[in-house]
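The form predicted on its own is given below as one chain in structure tokens.
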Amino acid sequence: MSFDRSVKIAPSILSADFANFGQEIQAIEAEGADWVHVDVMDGHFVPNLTFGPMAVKAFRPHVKTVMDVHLMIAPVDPYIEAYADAGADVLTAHIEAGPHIHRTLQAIRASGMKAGVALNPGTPAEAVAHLLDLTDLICVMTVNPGFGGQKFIDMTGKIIALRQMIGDRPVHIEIDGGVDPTTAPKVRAAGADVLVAGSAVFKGGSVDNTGVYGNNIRAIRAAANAA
């Protein structure tokens, strides 16, 4: 993975057709997705249950871009090696998921993956001030994690603060939750470069009508780049 601050659209396959994950992943990449975002939920840290390491490993052969795995689980550390073995390129853990995020980020990098740290809406930007040199990505949640299709929570001030804190470090700012052509310009102008979008990408399309995915991805990208 090379680093740049251009807009990257990362469709969340939580909104894909669960019966056709392989085809769905291939379709979004063919239609312009830059990354593929995989939401892992444990029914404990968040009130939903989704994918585990075996599912992520099954997705891997279909992902030709970047597999961006977002762990909404607690604890994290016992599962880092499993997601490394499954083929994650980026592994993101929530700062709220355990008491030793510094050690977690070290372990993720030691396993050969890029390390991300996610912040819930109620967690301030300052929480990661001492983690920036261990971090490759900061994921700003613009919904409370657990379900797709939620209403966007404006975190513009937090994004601006993070962008200032990061300075010239090669750290991505990712936005997860309620991203669409209306909200994309706001977060891009504040300093974000990776935009996770679920329903805004998959809505109206299917593996038999993949052009809709491309139209949706282009609309989000164009809106963000116009900021």
Given for the second form:
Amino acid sequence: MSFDRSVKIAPSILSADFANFGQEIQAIEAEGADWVHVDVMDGHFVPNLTFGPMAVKAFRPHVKTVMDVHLMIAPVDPYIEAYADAGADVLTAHIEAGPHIHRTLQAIRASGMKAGVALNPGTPAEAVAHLLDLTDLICVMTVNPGFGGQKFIDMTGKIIALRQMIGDRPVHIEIDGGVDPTTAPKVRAAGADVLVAGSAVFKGGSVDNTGVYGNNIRAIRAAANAA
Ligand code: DX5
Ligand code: ZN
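Show the other one: the form predicted together with D-xylitol-5-phosphate (DX5), since we just had the form predicted on its own.
Now the complete complex, all chains and molecules, led by this one.
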């Protein structure tokens, strides 16, 4: 995985057809996805439940780009090795998920993955001030995590602050929640480079009609690049 700040579209398979993950992953990549975003929820840290390491391992052979695994679970540390074994390229933990995010990020890197830290809407940018050299990606949640299809919460000030704090460190800023062609330019202008989009990529399409995914991905990318 090389580092750059170009716009990367990361469709969230939370909005895919759960009976056809392999085909859905192949379709979004064929239609221009840069990364594949995998939302892991535990019914405890967030009120929803998705899939665990065995499912993520089954997705792996279908992902030719970057498998970006977003853990919405607590605790995180007992599962880090399982997600490394499942083949995650980036493993992101929430800062709110436990008292020892510093240790968690070290453990993720020690397991050979890129380490991400996610911030809920209520968590300030300053919370990562002492983590910048331990992290490869900061995920700014623009919804409260747990569900796809929620309304975008404007976090422009937080993104600008993070971009300034990061300076020239090779740290991605990822935006997750409510990203579509209307909101993408705002977050791009503020300094984001990885744009997660679930409903805005999958809406109107299906495994039998995957061209729609391509149109949706291009619309988000074009809007972001025009910012
Ligand atoms: C929310 C997840 C997101 C979600 C985004 O808890 O982390 O990745 O799938 O979905 P949309 O793009 O529909 O807001
Ligand atoms: Zn996510």
